[in-house]
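Below you'll find only one chain, the form predicted alone, shown as structure tokens.
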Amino acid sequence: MIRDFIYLKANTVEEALDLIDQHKEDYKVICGGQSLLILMRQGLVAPEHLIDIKSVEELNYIQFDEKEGLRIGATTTHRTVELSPLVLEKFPVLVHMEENLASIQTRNWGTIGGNLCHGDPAGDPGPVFMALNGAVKIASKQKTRTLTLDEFFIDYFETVLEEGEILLEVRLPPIPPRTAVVYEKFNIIKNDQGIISVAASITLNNDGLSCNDARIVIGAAAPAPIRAKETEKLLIGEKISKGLLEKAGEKASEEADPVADIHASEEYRRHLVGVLIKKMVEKAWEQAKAQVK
């Protein structure tokens, strides 16, 4: 049973920040609400004021600049990202990620900003945005700040958002040359949340043989999406081999910090991390190699 609340609708960012500032003692921001309403129904949160920013059209956009990269407004729906020709051309991994995120009904209504702010470690966009070296722009009545996605997630369903702040947009820099970014999650039911997910970005040197840079991100294997930094170090400067992939899988399994739940044991999740890391690193490596002329 959802407790009574006062519903407030904002049509602009300014209105949203004003409403939050007025009711900062007890509020929640809703931007789609498919996750928040479940928590409210379960009695886990019971805000006095619900501030709806879903209709803030100034945050509903996808823009690309060759120097600055991709910008996605917070109220942009998953389906808009999925069907964007621009995203498909410049960041195809995002389209692949969205195609496997929940159902079409969910993607039609759920928003990028709402997903990130929910802070679910099993969410799909977080690991991919982190692998893409993404950042978020955040605002309150007093200030605006930008920070990386690596800094954004703190713990289970907890982000760095402070009282009075909302997320405005996601920023993704252009993908460097000789770079491929891939994502996959392991789940029992298609389009369900991943038991484990891995996003991998591999940049090759000019020779197309050795790794110049790597960003490896694991989802659903810790209280928040995590960079497997020791695994990244293991790959940089090396040439791909079966032995290297085995070491990467083992190292990533050690870096993960999964918990057991109704979906999988801790041991099984660690095993899946190793399997997916090997698969995703090899896949990204081969795609990056195909770009070398």
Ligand SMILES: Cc1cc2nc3c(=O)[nH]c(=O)nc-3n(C[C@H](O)[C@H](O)[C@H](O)COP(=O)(O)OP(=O)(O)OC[C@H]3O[C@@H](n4cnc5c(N)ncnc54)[C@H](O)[C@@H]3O)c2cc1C
Given for the second form:
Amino acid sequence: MIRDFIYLKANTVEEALDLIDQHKEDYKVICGGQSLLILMRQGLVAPEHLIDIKSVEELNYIQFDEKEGLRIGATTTHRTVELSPLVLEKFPVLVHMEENLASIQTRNWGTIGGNLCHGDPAGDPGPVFMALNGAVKIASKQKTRTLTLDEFFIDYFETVLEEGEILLEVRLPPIPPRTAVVYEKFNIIKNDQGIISVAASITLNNDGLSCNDARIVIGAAAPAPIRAKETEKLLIGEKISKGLLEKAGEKASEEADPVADIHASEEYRRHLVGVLIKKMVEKAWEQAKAQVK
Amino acid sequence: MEKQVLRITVNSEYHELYIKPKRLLVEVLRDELGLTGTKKGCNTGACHACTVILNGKTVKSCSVLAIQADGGEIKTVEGLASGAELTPLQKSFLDHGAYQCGFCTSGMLLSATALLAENSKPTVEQIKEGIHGNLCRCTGYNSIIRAVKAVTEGKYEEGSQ
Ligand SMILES: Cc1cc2nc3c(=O)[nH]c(=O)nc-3n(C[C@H](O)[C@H](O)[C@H](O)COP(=O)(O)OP(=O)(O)OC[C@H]3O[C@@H](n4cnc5c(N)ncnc54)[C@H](O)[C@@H]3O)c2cc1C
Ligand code: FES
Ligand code: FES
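If the one shown is the form predicted alone, what is the structure of the form predicted together with this ligand?
What follows is the entire complex, opening with the chain shown before.
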């Protein structure tokens, strides 16, 4: 049973920040409620004030600029991202990610901001945005700040958001030349949350053969999505080979810090990390190489 | 806790109700408006039996606060047929036996209706995508897919029967 609360609807960012500031002793923000209502129904979250930002239209946008890259407002739904021709052209990996995220019904109402702020280590957008070197813009009534996605997630269902703050937008810089970004999750039932997920961004040198830069992110393998930095180091400067992929897979499964749960044992998760890393690095590498020719 | 006003249009009929803000859309539809065609299955967002169309898009009515639908337009299974005249999809579901216990049927019909509104000629793969979230405990998926496919093949167009 959901406990009673006082419902307050914001129509603008300013209204939202004011309402939060006025009720900061006991409030919760709701956007699409796809994650929050589950917790409220279980009685795990029972706020005195529920501040609704779903209708804050000024945060419902997708914009692209050659210099700044892509900006997605917090109240933009998953489905809007999925169906955006702009996103398909500039960041196709996001369309692929969305098509495999939950059901159409969930994507129709759930938002990008809500997904990130929920802080689920098995969420899809987090790892992909991290591989894309993304940042988030956050505001409270007092101040606005911008952080990288790498800094955003802290622990299971915990982010850096402080009391009084809301997420305004995600920023993704333009994808550099000779770069491909790919993402895949392993699950038993299609579109379920991943048991393990891997996002990989590979940038090649001018020669089209060796790796100039790599950003490798693993989801559902730790209390928050993690950058596999040792694996990245191992790839940078090297040419692709079966041996290199093998080593990358091994390194990444050492870097992961998974737990056992009803979906998989710790051992199985580590194994999956190795499998997916090999697959994703190879795929990104090949796609990047195709751009050089 | 104080009740708040909710103004919604359901199946083209305008309603003004007073509800507690914690009420879910499925509860208001079923308990306040008596529209029990919308089914409550899992009540946790997993089964999609409670699917309705809100402002042109399918949502799970168990996972939306009714108050968040304020000012909105909702279509439930009761709003598909006009009078006794069933929609092509409804007729096709009947002809193809695309229901067994019927519990998932209203959600399936609304998902398929939304799919066909976006794409009138979906492939079988796209039909599967379109109803992907809707679980059928009786596992009658094949007949449901056949029923949707038959509509896309023009078998239920006006005058074809
Ligand atoms: C059946 C099901 C399957 C799912 N499968 C997947 C999946 O495969 N992959 C995946 O990634 N996700 C999945 N999800 C999760 C879901 O997609 C997201 O968590 C959802 O999009 C959250 O968005 P929302 O707007 O509904 O957030 P809400 O539920 O409204 O909010 C979630 C949290 O974020 C906070 N919040 C929301 N917006 C803001 C903001 N702008 N600023 C600050 N705080 C904010 C809320 O206070 C709350 O704590 C699934 C969910 C369900 C129900
Ligand atoms: S009752 Fe709404 S998803 Fe199951
Ligand atoms: S017909 Fe029984 S659940 Fe689908």
